[in-house]
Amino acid sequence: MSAVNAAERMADFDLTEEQRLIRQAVREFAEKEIAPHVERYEREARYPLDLIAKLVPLGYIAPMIPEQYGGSFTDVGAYGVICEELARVDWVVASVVSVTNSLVGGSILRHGTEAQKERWLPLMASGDCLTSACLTEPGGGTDLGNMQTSAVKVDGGYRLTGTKVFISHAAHAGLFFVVATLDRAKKHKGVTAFLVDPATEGITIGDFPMRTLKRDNLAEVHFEDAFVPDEGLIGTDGGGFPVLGSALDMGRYSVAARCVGQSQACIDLAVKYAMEREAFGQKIGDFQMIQAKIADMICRTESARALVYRLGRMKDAGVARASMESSMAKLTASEAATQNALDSIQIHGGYGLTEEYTVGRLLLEAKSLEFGEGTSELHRKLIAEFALGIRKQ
């Protein structure tokens, strides 16, 4: 099977003609405008501001922001396709779209005041304000109910103190979405969400060195008695978990879509290499063991894609909370991306670990997506608890 045929046989039978055209347009854009620069930017640890800027005139940066705020609002299914196709080429550019629309923009749309919408959404849609979600802490990212970053109510606002780590886009963001607790003893009922100006006195953004995703410039963000005015509160005091719940549904959807894109990239690279590399007088793609790996890669990718598209259809149908389905999609897709990267490296042999080939980089990037938006262990727990009736949607 050629790479072209593999793409044509995607499980996209449920996409509308418009969604198919969007996928084709995003793929052509990503391959032409983004792909040639990714490896170099990674080596240089260069954040792709110039590539992100190219998303704006095409409407790819804000597909979930309504047109009245300057966005290019489309359906959730098409948004997933945009994330998938961008991630097939670059994790970081796709992450910008994901954070802008799912975590930050989505939270403002669902829980923000009209003043917050009018202030921030047009800036996000125009690309003048990148955003960053400050959730993960040094002591744990998944256990949001036990976060240590504190918020203290003062006259006219709040004071934030604490540290967030593994924060994408922080050094380039014009807006932080931050969660902190008003009372640790109340666990999740003390969690509160804020919109914070990164230039606020008391906020320090430091480097957080990584072995991978160097072009993402991941950061550590430290809050030391940083003042957030009352208008920065999103939702209510102690009402941060409902804000997070709806945001994470869409966040996990977009992450899962990105994982499908990376899974597909691994297939494309493996198929191409298998039909070029020769051993024992024939192309290695003619060997049954190589064919078995490629078949498994395709099957797990199509399974993940089906779950992602199903979740997108549920959201488009108006299902407010689909936490079980978002966990299923995120778990399946992230593990598919990692295993596909491993199989693709195996097909490449030693070359899979050289700088000449992309697939080695994809392994570490895919693994990072298993942690983001909840670990695999968390999602298995959530899925089981929903099935057993221990947890409700």
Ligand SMILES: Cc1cc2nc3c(=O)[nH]c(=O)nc-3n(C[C@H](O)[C@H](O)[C@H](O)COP(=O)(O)OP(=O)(O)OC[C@H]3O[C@@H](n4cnc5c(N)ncnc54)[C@H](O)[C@@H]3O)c2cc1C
Second form
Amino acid sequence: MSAVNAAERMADFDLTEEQRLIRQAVREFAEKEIAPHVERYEREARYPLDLIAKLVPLGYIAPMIPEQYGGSFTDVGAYGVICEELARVDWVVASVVSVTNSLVGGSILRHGTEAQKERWLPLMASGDCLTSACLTEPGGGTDLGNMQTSAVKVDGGYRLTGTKVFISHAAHAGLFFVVATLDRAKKHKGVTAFLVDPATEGITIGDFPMRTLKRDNLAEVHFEDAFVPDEGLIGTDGGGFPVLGSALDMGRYSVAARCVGQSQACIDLAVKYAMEREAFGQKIGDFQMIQAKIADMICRTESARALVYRLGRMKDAGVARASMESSMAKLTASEAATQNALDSIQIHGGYGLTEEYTVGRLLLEAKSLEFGEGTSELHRKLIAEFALGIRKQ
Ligand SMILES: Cc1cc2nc3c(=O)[nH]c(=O)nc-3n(C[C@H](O)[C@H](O)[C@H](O)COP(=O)(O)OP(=O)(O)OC[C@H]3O[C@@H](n4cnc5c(N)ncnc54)[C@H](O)[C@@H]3O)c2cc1C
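Same protein, different condition: the form predicted on its own was shown, now please give the form predicted together with this ligand.
Expanding to the full complex; the earlier chain stays at the top.
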């Protein structure tokens, strides 16, 4: 009996020949070079710097950075496929690509000065500068308009004070994308975006222990009167929200693509196990209740994949902001990833929670994607507000 991968056939239907080749190449690379190490790195809480370095010669680290700045941009669809295939084997490596290209690199490309582009993008594309996005604060990540980290204008720059939490890659980053407020009373109109050197005096990086993703070394970042020169301002004073908005718009696309990859991983593991494991003298894959779970996993993954690919095509067609579609893709894909992890664990029986099998690890990793770049509640709210005409962009 061999598994028929309907998901793969349907996805290929929507991809160009070049995107199909990219997907095949990334899949082979990820399975060979990354997958064998992930479990061990998680056990050792080891940040995968050496695995990230392997992305560089193949151009997978900078698929949204144009060639003139050292990147390997082809199109947004290909970027999604790269995120999807990397996430199918590793959350952290995929996250590096997503943060580099959507949040930080994307913000520099869309809102940075030419000097900022020339300074940072080639370093990011060469893998010499990893990045972090410092958005979330201890008081809450959803209500970004209520930001507490302050920026005070001083001679030649700004001084930042405050704390950011849950920051991925921070201890390894050469550049922080930070949002702070020039005036709390102005709410989102006070929010301002900065490019910050993590080695700046007044910045300290502390542990932020998580029950999952030990290998990502999540951190809290403290700013104590940290000086950022004027050249670090990205956008304008009080103009951080549009910068943030377009960063998250693209960020939600790449996170959604990553969730599709995670959903697919859960299917692949479940199908393999269902064809091996026996109960009552037959393969468990012959039981209809197991088959129903696999069918549901495939349907929700394909629904999510279709939303993600459509969003990629919209962006390739020049739609600058597709906020409602980004929310739809991110919400659908992240919930699919969590539910698929649950179903795949169920198919594995108790073994799904042992260290011998990968699938148990995937559950909390998938769940984390329901928070990053907007929670499910936020996205439901945004989608409904667009539908009701309460929100236009
Ligand atoms: C693994 C991981 C990696 C992360 N990496 C980063 C990173 O690199 N950089 C970064 O800045 N952040 C990062 N985050 C943080 C993430 O973005 C936040 O967790 C997220 O924005 C939610 O913020 P919060 O956790 O403070 O929840 P809160 O904002 O406190 O929300 C708590 C609950 O209330 C709900 N809620 C809030 N407002 C509303 C509303 N108006 N209507 C209905 N429900 C609402 C939320 O949906 C949620 O269920 C990461 C998180 C995780 C788990």
